[in-house]
Every structure is written in structure tokens, then in C-alpha cells.
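We begin with a single chain expressed as C-alpha cells, specifically the form predicted alone.
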Amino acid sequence: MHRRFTLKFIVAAALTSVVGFAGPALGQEFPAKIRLGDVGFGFGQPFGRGLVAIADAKGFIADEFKDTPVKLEFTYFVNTGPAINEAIANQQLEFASYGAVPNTIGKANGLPTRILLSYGGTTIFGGARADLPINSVKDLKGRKIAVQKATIIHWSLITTLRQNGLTERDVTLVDLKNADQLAAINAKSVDAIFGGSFFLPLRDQGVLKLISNSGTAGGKATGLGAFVVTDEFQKQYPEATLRVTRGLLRAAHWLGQEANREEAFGIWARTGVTLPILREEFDGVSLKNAFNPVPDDFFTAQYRGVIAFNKEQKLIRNDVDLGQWLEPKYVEAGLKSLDLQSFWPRRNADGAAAGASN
């Protein structure tokens, strides 16, 4: 009994020292429950399409707490970013993974969060009605485009327009949620839509033709977001915060193994997106690169672009200090303890990667 207690004390002390400051006294270092939120997709029981869903399904975070009484609670929010902001504000979540536009809005409005790591990238597609002479993004000038505003897809659309010599003033944006976008394009009340792979079946039905794919356009317009923790939680429970971070890093490492690609698609298919659509969405895309969790120079440059976008769109009034918002010590400690420091390439602000190992 004495030996088991000593080993537990050594492990707890080692993890705490890696994080860099003393945590609560032994026996009080873990809460009874940890609540994690993610963007939910699908009908019936929503599920996720990123690292949290992988960590949940494969038990990577649960495994980090197998020697503790901690219970994990995963919630997938179909009302996406605004619902997650509300849950954090109401102290219903300790951790959350969601898009950069809504979580920056939350931070600017006083939500006490800290960014732990990147949740990776989200492929954004542009589709135009098949009966119109729209064959590229440049052809959208003067057209009506359906998009859900104040989302990372809205940011991606504006970024894509600018990359093609257009501005928001060159088009008419119609603010619609996903289901309403599909109805609008079928009714021919809009000319194009921007969103995730949810509308690819309309292409197969001959309703739409694809004109944009952020995954094959250099990545600068690919959706981004972060996994955040409440500041109070990470201060009170540094070891638990580290263990959650390690679980997400392990999920990203597993996802980065090519042999796990089909199993990952099977997990994400719980959202109702079919396997053929998932395979097409990530065709030619390295999941290791797409779900790089490290908040490197590319991640921070993209986030600063989102912050500027939110101010331009008058979605926020207050400045957000990204340097103060980021809390890199947990991911750095997690990478070191898992021996993954060189697994993901460190990208510069333009997205160019340095060397990485397997």
C-alpha cells in the first residue's frame, strides 16, 4: 500500500513539475467531473468531426484518467459556436473545441478561456448552381451567396473572395443556416453556397457544381479553431489540464497514422456524413497535416487574421491579445512527455513547413 501511494505521488509530482507550477495538494488534484464541448453534426444523437470525436471514440482522454475517479462528459452542440460560448459563460464546460470566429467573439466579450492547441483545419467548399455560368470564384461577382455569418465559414468565404480579386461589396451575402442554404439553392433563390461537405450530395444530384475547395487552394482559407480551457480550471487543476491535452495529442498522433485513416472516417460517419463523402473531402489530404494540433506560427498568423476579420465585420469591439490568450506550456509538456516534439512540422506564417519525422 505504501509503495502504491509513493508511486502515485512520484507520477503526480513529475507531471506537475513538467507543467511548471505547483498544483493542489495530493488527493485534490482532480475534479469529480470534466465537461468537454465540441461542435455537433448530424441528426438524432450529434457527434463531432475532429480531434475531440476521435479522442472520445478511442478513449484517449479517458485513458489519461484511468487511475483517477474523474468522470468525463462529452457534449456535441448542434447550435455550434454561440451555444458553446453560452455554455462556457454559464459554467457548464471546462473545455471546448470550436471555430476561431465564435471563440474570438467569446473572448472579446469576456469569456475567461485559454487556448491550449489547434483543433486542426476544416475543409470549406464553394458550390454554384449547375444551371448558371459560374465556373470559378471570380464568376461570383454580382451573385447572391448563402453563408452562415459570424462563423469560420463566413471568414473563409471572405478570404476566398479576396484571394480571387473580389471583395464583400462585389457580392450579396444571404445569412442562412445549413439546412436553409440547401433549401435556398434548390429553390434557386441564391446562386451559390459556401460550407462544409454537407452539400456535396447536391453536386451528385446535378443541382450544384463545385467551384472552390480550401483543402486544395493552399490552406489559407481552410477553417480553423482551437481547443480551449477555462482559465479558472487550468489554474486550479494543472495536472488534469495536462492530461486532457495529452489525450488530444494522442488522438492527433493516432489520426496522423495513415493506417488509421479508414477507421477515422468510420468514427466521423457517426454524424451521418457518408464514407464516400468523407473520402472525397479528404482526398489527397494528409490527416497528419490537416489536424496538426501545434499552435505554431501559421496557426497564430491565421488567428490574428480572424481577429482582424471580426473587427472589420463589427462582430467584436474589444481587442484580443492572442499572446495572452495562448497557454502553450501544456502542449509543450505533453509533446515532450509523449516524445512527439518532432512529429508535426512547425509551419511559418505562410504555412511552409520545416522538416518533421515519423
Second form
Amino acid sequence: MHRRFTLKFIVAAALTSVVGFAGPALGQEFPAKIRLGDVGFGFGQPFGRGLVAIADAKGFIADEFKDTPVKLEFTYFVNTGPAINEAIANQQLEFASYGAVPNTIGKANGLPTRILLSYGGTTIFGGARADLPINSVKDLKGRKIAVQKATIIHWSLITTLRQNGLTERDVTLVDLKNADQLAAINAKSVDAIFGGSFFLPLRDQGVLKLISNSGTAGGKATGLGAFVVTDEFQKQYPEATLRVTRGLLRAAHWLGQEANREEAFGIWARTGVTLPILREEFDGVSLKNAFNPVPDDFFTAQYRGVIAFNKEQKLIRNDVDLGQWLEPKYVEAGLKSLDLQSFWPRRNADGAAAGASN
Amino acid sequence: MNVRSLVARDVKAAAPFGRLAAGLRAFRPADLLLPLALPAAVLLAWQVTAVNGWLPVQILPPPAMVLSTLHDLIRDGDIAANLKISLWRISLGFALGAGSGLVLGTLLGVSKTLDDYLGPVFKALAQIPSLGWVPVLILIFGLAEALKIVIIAKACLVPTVLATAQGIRNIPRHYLEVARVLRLSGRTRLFKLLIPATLPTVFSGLRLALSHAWIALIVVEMLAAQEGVGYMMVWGRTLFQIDIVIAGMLVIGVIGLAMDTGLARIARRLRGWAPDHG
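Could you please show the structure of the form predicted together with the partner chain, as a counterpart to the form predicted alone just displayed?
Now the complete complex, all chains and molecules, led by this one.
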């Protein structure tokens, strides 16, 4: 009985995969299904807190496909870049939005991705134990810092240290995931932590004090990442790729309207991060600038910095050529068709708005 | 007539070599080949899968790539450095866990009263997997070495206690009666009766404990460690270099098998030393 069931299951699985492969082979203009992945947060049903989550919640991408039978499937992978790399390798995703460090690792190991646009920026905070005489990044010399290695936060920490005249050799890094970082701080196993706004509640409890904020420190240590497509998909379905890109551009444009600020926080709060924390994270920050999706000179300069970091830290064995990796034609066409060419000022490599019109 | 039988015939006469000769005669190639059949089949399937590209190279690298990574890791000293730390954790955790397990198991096996008081609580605690203890223990011990050792020790404790208590309770009652009738001293009873009679059960418990220790080691190193074989594997996954992960699996498999075989050998030796109870 049991064996027969297993056999049936295998046959069914085989049939499904044959049918699944047959779909694109017919050369239709649109695939039956488009699967998008993003970094997720929160318990239970994880959710994102960037452009993809806005596009998902407000239906911006779905709108683009409403005259087609295309089904969209969003998956939020809890806190993890490696899982997204694996999902792309297993052909379970066509599009993914994740940090520059893991997606560079994926690219260097041969994942056939192309960068479509910037996913915006993530503010990275540094916190030190309130009972220690650490009041600035410079005071971290000789201290133990908890950080999840091989993430964009790791890159941000090293960049922040450098901005303050320190190097990795001046401190001890302890590789921990978010929840364990909080435990480590509470158990006084480490002196400081670097991460997203997830640890701000500890500051409110008086356990931590903030010593750095990448947003107010000029943005050069602010987390970055990209929205990528598989090379195969964009070659086979250029129209679908353009529509997904347009959907995200519309999401970024919507985010860029100050009137939508609170609604956006409400969407991101589905991750379990509270509204006050979100308000603080983006306090004084223009969401239009923070979620600028255009891969301009600032984006490419920052990305090259991350690729160099990956090599320095021996996270990748092979080099990655950003010029070959970036595919700007969809974002340019999308901006043009939405008449948003001058909505976001193009920044130069230093982050200053160069040649901004309007 | 092959070389081996020639040798066997020649050494037959020489008394000191008699055992060796017997060993050689008992050797059949099938004994060695049978356990290798399944790994060989898996290796073949793996190679075929890799050659045909049925799975992406990032998910299942070809055997040759894993072998070359393993070679690099051995040459650069990564395996040795990580293994040193992992083996230290295993040894300490096993010594603490199995040691206290033997004591507790003996107490529970000997004393019915103690078993009535502690048995159910212990069994309830034993049901909680080691992983379930991690969040609580992190809060108590922080992330220092103590956390890892305690979790490994706990993983070893449970099977050792259960096996030891069981081993003692399973001693045939008439043995104990004979010992009482003969008025054997406590010392004699311990060394001539209790230990030999419980040894087989205790050792199977210890072997189980050792395999639990490995599971616990990998779990804690994956969760909260900066070094060790488990951490090396997590790092390999982070770097999207599954060859490192598979190399780690191979190392753990080989070392684990060697340790288990070692324990089994010791058990056989001890059983040889102890008087026969058949």
C-alpha cells in the first residue's frame, strides 16, 4: 500500500516536472508563473521590509500583469541570503531581492543572475552595552563585536570602522545570527553589536546605547543590495522582465511620496517590527532617496566596494565583473515608459546628486 | 594456491603467529567489500548525476571537486585546526556526560527508591532534544565554551544513564542470590559480578552516547561557534561552496566511525577480561 503510494507520487512528480518544463518551451510571451524571493523577517508568516514588500502589498507588479494569466508568487526567506542563492540555483526563483554580499557570493560561484535595479538602502546601527565606557565607534578598539558575517551588515561594520580610523584587527568579531546576538548581549558575552533596527528595543530597555547610525553618518556604510533576475528568464521573457521592473519602479515612486510614509510603515510592520521602531529607523530620512532604485554611479561605486570587500574577506574565489552583471536596459526602458526619468536624481560615485533636473 | 594460504601454512607451526594465521584464514574479501557496496553505489549515482548536470553544480558539486576541496582543507590545516577544537569539545563533553551518566545510572539501577523519585523526572527531561535546551542555556552560559560542553554532556548523559540502569536491573536475580549466599565482599561483587554483567549494555549505551555527542556538537557549532567542523560546514554553506559542507560530512563520518569502532573494540576486550557468564 505504502509502496504503491510512493510510486504514484514519483510518477505524479515526474509528470508535473515534464509539464512544468514544457510551458516555457512553447515560446509563449509570458510564463504561467513568476516566482519572486526577498529577505524576510518576523515569526509565523515572514514578510519583507523593502521595495518588494511594498510592490507585493500594493499589487504594483500584479497590476502590470493583469491582462495576462501570469501568477505571481512571493517568498520571504527569513533573514538569509544563502537560502536565496540555493533557491535560485534550484530554479525555484526567477527574481530575487537580497543583500550585495550574498548575491556577490552567488554570482562568483556561477549563479546566472543579472542585476536589474538597486533594492534601496538599509540603515545599519551599531550598539554598545550601556554598562561599558563605549560612546563612539572609536571606543570599540579592543572590544568584542557580534555581527553576522558574510552579510551586508558585516561589510557595513568594516566600512564604519574604517571611517573611524580602525581596522578589523583592532576588534574581535563574533559571528552570530540576530537572535543569538541579543542573547549574547544580555549574557554580556560581547561588548557591542551591529545590525538592523531589530535591536533598538534593547536600547529602550537600557541594555544598549546607540553608537552609530549609517543613515546619519553619510550613507556610505548603509546596507545595499540588488533586485536580480535569472539570465535565462530575462532572455526568454524580456517583456515580463520589463513589467516586473516597471512594477518595482512604481512601488519606489509610491514610496517616494511623503504622503504614503505611514502607510508604508504599516506594510513593513507586518514583519513584527513595531511602528515606533520603523519611524525611528527612517527618522529624517527621505524614503524617496533611501529607496532610489536606479543603478547610478553611486550604486555601482558602492557595489564595487562590496565586491572588493568579498575578495578581501576571502568570501569569493573568483572575481565578479559588475559591468557584465548589471543589466540596465529594463530599468531605463521602465523609467522612460513611466515618465520617471528625472524623478530620482542621478548620484555621482560620492553620493552627491549630479546633474539633477527638476 | 595463493600467497595468503602459503603464508598461513608457513606460520602455522610457529606458535606466536598462530593467532595471526587464524586471523588471515578467517579473512574473506567479501567481509571488507560488503560494507563498501552501498557507498560505491552512492558514489556512482553522485558521479552520474554530476556528469549529466541533473543538479546544478552549486547544489551538488562533482565528487572530484569535493575531493580536491578536501585535499586543500587538509593541506592548509583547516581540517586539523577545526577538528582539534571539535574533538576537544567531544572529549570533554563525553567525559563529563558519560561519567556522570554512569554514576547516576548506577544509582538509579541499584536503588529502587531513588528510581521511584528521580526516574520519571529524568525520563521527561530526556525527551527534550538537545536543540531544545539551546535557547535557555545560552541565557545561562552565554556563548562561551561552557555552553557547548554542557549541551554535548547532556546529550551523552541520557543514553548512558538509561543503559547503565537497565544493565544493572537486568542482572539475573539468581546471580545476586548466589553472591549473597557466598557472602562475597562488596569489592568482589563489584568486579566479578556487577561490572562484567552490565558491561555489554553499558557499552552499547556509551556508543549511542558518542553518536549523540556528535549530533549535539554539530548542532551547537552551527548555532553559536566561531570554529570547529560544524562551523566550517555552516561557513561553507554561507559561502555557497557546498563542496566544503560535503567535505565536512565526510570527515565527521570517518572520525565518527573510527571512534565507534574503537569503543566496540574496547567493549570486546573488556568482555574477554571478564569471566564468562554464559
